[in-house]
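A single chain comes next, written as structure tokens; it is the form predicted on its own.
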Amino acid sequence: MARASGYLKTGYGQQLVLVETRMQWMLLALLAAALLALPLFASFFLLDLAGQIFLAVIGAVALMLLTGIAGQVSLGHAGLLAAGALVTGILTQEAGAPFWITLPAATIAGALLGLLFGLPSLRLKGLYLGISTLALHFIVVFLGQEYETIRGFSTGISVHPPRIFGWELYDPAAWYYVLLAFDVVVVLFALNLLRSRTGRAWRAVHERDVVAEALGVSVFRAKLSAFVISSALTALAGAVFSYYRGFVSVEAFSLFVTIQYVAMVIIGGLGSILGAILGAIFVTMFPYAIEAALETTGLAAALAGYVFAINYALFGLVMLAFLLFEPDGLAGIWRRLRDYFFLWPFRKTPLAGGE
């Protein structure tokens, strides 16, 4: 009721609490049941499709921050999760080292190209930019290319499960609370950052980098540390993809999955962390909703040769449809369904004294 009724907060400490009210902890608790206990009765396929949501979550929170916080343009998103995944790949092939130290390594190999095709946003913007951050993807993608030739990994470098105290991680159950653990400190991590200091400024940065500076804003400082903590959290998004799936392949990582990624920010709705994890929900069930509605109809077996290119089509449909009529995203539908159930039977009064 709080964030719907006009709400106003007396001080700087409410403005940093993520929860407010009783009935939002009631909710929480509610939805954090619900994923708890979704293990217990799910089927392999659900629980595969779940870490795949976590999974995206992860990303799409990493390029939430970068994009539709800081408001810097980027299509190597799928060079930085390749990133992650070779190099837990290779370290995994090479020295038999162990998750925490894969991970780590994941993350700073991230943190380093983040700096290092950061620094083009110093002097390029919008397209321009975007444009030398494609080069990530490629030279990430033939880099891995080459490997996987010389050692002869014609199929992909295979990662054998983490171990944890003897323990094996590979049961669907495990891998589901784990995911879901990395995705609770992901989105926490995301939240806090956003409400820091470093936060504040992207957003400024976003609106305007120029007015920003003159507010006493460090640009520089603002975009790199962009670039750098989204970088290595979608390397570390790709370090733990290659655990799940027990194998690293380039050909995973193809243009279409950025593409993927940024219709999650775009369908989520841009500037919002909720945004993110509901565009990585929707993104991840579409194509299996379309295959489920062509078996519903009837028409799956007519149509088998041209699932993909349904799929294709209809992706990219739903996202000028979003860009066009929802510019808000599902976010944006969100709020608007909270605050009307919120105020019900009321209605808003228009400011300027209309009907």
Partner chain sequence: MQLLANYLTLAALYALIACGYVLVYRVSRVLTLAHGEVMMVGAYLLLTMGTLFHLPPLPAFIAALLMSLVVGLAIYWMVMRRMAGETVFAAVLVTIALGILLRGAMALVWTPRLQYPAEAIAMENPSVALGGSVAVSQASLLIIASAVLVYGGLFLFFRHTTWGVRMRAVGENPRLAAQRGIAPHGPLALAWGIAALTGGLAGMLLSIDTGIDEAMAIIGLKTFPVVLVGGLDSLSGAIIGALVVAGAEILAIYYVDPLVADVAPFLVLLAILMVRPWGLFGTREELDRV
The other form holds:
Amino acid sequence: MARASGYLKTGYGQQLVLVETRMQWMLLALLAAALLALPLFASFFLLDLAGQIFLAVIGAVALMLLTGIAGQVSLGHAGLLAAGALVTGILTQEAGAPFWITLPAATIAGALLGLLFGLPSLRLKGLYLGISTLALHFIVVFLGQEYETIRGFSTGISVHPPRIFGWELYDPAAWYYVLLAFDVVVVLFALNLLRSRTGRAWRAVHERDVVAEALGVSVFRAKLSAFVISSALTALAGAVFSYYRGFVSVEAFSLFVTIQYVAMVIIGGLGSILGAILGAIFVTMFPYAIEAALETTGLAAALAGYVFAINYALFGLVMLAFLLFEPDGLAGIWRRLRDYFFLWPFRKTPLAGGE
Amino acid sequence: MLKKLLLTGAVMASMAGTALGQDSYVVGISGALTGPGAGTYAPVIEAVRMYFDKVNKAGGINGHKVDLVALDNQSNPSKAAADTKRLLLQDNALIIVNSSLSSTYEPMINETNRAGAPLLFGGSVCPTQVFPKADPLLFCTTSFGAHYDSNMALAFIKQAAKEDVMIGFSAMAIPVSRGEIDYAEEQAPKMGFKPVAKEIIPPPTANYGPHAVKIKDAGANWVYSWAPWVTQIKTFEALRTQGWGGKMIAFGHINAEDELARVKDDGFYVFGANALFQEGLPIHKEIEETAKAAGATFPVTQLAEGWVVAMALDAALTKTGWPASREKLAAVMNDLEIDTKGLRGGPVKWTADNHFRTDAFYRVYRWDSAKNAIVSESDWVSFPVN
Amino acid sequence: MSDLLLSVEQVEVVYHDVVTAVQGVNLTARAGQIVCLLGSNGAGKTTTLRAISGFIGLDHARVTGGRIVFAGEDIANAAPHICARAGIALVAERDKVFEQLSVRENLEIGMVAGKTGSQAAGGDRLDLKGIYRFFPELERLTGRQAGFLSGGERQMLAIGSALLTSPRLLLIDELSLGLAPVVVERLAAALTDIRDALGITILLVEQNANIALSIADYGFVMENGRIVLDGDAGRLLAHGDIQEFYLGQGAAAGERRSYRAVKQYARKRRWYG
Amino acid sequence: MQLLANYLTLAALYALIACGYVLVYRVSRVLTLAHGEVMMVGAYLLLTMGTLFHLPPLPAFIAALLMSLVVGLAIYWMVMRRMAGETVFAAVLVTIALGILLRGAMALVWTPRLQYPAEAIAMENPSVALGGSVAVSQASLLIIASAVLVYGGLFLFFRHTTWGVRMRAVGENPRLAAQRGIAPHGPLALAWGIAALTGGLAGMLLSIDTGIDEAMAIIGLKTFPVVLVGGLDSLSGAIIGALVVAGAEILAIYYVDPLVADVAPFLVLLAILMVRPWGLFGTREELDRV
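Switch from the form predicted on its own, shown above, to the form predicted together with its partner chain and output its structure.
First the chain shown before, then all remaining chains and molecules of the complex.
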């Protein structure tokens, strides 16, 4: 979200305001109108793509809170998504539970898993922590597979569309609005969280936990709360995913999904919620964009059997390029662009000695 | 060949919303053209494409062309769901074909059942819903089918074994394979075999040795495996490395013919429903010629499975006539006999409550080092399906 | 001035493109001299030293003005290993020795690299024996892992290892820091020996002016990123301000006043008698 | 007994893979997540030596090993060199991206289907009887022999050669090394090179036994617990880690349930990290660097 610049804040209240200028209000209103009107024009394909992006945004924001803000490396993201989806699947299959039971249940399950796997973070750091969360992934997948085999759901668990007062949520356009609303709530929640005491504690722990401790931040609480909140959100995203797609299967949550989410927060730009959103859009659309590009350049015919490999290789290449040349990610690019237009025609002159 | 296929898919994708099927039969395929499992499923889709190119050139079915819209789901369940939704809502496909990993089934079944469209599984394992009492909209031509395969394998062992059978099992740690091996383990004692070992092997395994040791140490003289080819063949090779002298039977997936010739072991049997190309039937010649003319990317030995899928679609559409609708097509498919021209041991016959086949035909092959060739161990054997 | 080895001319160092650490520093060292650079904490001594040895580049800093001429070549902003190969060796304040390597390996590291460096002016190529001659203690410890050495032994090892790169200029940051007075005297004596034997130029950065000036030929005093005073060691030692600044009773009591404070005090005393 | 032979084979394979992780980490403080892919590159190079140049086994192996070395050096020179001064996390992410890129590129060049380098270079892989009823494949023996040779070689290399001491020096303290005139690029590039060489060797030998397809990268991933159990910066730790993890896996297969074999290494890892967060043989301070 664009921040105002060029004037002084005259009260603490202004620090807490999310939208600062009238210009921003207008832009936001424009964006909202565009988003709301999209289903009127979009083909089914586009609507589904939007749905995928909305789902990815929830997961990416959750991972951004944990990794980008609180600085805790996690490689268990796909495992948590799977956990949320599995809880939903199992509850619908075994107890016929409706969505207003499964969604909270999945969220709570995610929070508990987050607590469990946040515990090592008190003792482990960085890479060691990352690998220990990888264990989470393997364990969840293992348990899910056991359940599917034992109950004979060898091709996945079917989940029926949610019913709200007898009305069935199936239509793509309806899903579009539901997911959009979900995203708005999640993003607002995340933004507000960051301005709260918890959010500041997370940033402090990210910078240097020893110092944070000395400043009176409870590292124990900060780390655990980051894991719990992020995991709960992620599991919720998994549960919504299972409703959206109408099924649960552990095969849908491979390690590559984790990597995709990590890529979202990197490409988007670590430390920014806007980055998480941009990253989710970018990574979700990437394979479709490549396919479209191959097709328009006429290369599709020559490379037909290799689409997957090309997608894969280019994905790696783009991720690499962002890490090497644009560590601030899409959010950084966005900020620079914005500043450029904001200051035009007065070009920003760097500080002496800078480049 | 595959290129054309993908190009068609891509072009279709770009024509978002354009109604197809004004004067043609639209068949939607969501399969693994690339990505994991593509080695098994892409040849199936290629064969279907070749078949209908030929049919369209000859004037189509009932005077109408067949539009094939193939989308690459890359074995990703999420993508399969989106593709199916699109094929049904946007392209107005009459029928959907799935040729992909089993994790894509549930989402696709959800979508097709909702739209009232038939869903045909070709080249991928048949879900339980196609067996009696069958789901009205789900069909399967795939050569392998749960339970009947194990019955066949166990029956063959019974007939081939001269000694008391101590049987070992090997499965891949995926639900489909595990379920079937559990079934076989249950059946074995009824055949008078003693089940001694069951190894469920995680897919990426560095060393099959320990698993093989367990089977060997348990004293197995026969091993049965029903799993993706990798697990079957690596279990066997690891067993041989350990100096195991027993015999093994496994399902013959599409690459079985090439693999038998690579491994060259007299004690390794494969069973399957398709006649291998080395038999040189007229239908084999026909496939070979078509493949040659179309410049197929895959070895011709791997195209039989897809050919059967195409034959089934052909038969169903022909009988449905013109104009066709999903309901009409589904009704026809509920009572249909597909002539396989010798590719299978007999026709694939669907009835109202059996969408697998009324009779399952099998044949067993192995390498014969004396003849330096693949030999057929048995003639066609059939099992009634009910 | 023909034997001028190092000359730092009007050097300015900027950190992170923003913070100016030193400005207009001028400093020279002749071949075979021991030169010391004095100043209180944060005066810019270490920055100057790191600029000469090329290390500021690793701390996101750059020389943004002036020249650093070593043996006739401008080495400002050169990479550390380039400076090392040109014949500048640094004994840093921290990071003295490879703790996981043995004493012998630590010394050999210097020799390995020394092959490409210039030979010490006029001196023969040093070997392990040569180092053991200056520091017999090290010979005893040759197989010991360097992480287990005492502070004094580490300092000896660091100097020895640096010498084995065959430097023409040896930079030592805080020779005496954290060491017992006896050890410091021993090290100071060794440095004089080394200079005499090898003809190496030594630039000593010190807070302990007494020790430094007792072995140095020439001294510079830094304050707030500038050289404020320089002269022959003997004259500096006798200089009233230095006396007051470093060697006075306050200094002995652990209270070291800034040079500016001393100057003010001196001025007041002149005015008010 | 047969079990023991299989155990040693698996442990040797893990150790052979693990030493690449340790080398890279020890010298550059980067945990590479692209090692599985580097293994695959080695195996595919071996395959190509057979299919394209029809080399017999020994020359094929030598050529493929040399090319693996070059691949490692190239990875450092083209990618990792630019990560100097960046955070450890960023460097690790770069290796993830590199792994994805390599995997896609390999699928493009060599197709993702299962292939058999042993056939391509006409190498026999007979079963070798070791007395009693114990038999292992020839490739397994080669894996054990290679692991012994590689580790022996590395220990000697680090102890007694100039470059070895330099690599240890740069690994411990790159700044001090620079003060002593060692340009950091040489040892770092060499570490990546040797890691690719040993990883490639592991991949090649494994592919002789089981063929090669995409699954090999996952085996590289499964070697993580080995490295972390032993301690990221310790070669001897890697040996112990390999023995522990292979043992856990084999015991799980044999006495618990083969299904657990996939999870067992990670459980062992979690248990050990709870007690010693820096691994059995790792340096404690390492923990603060990552």
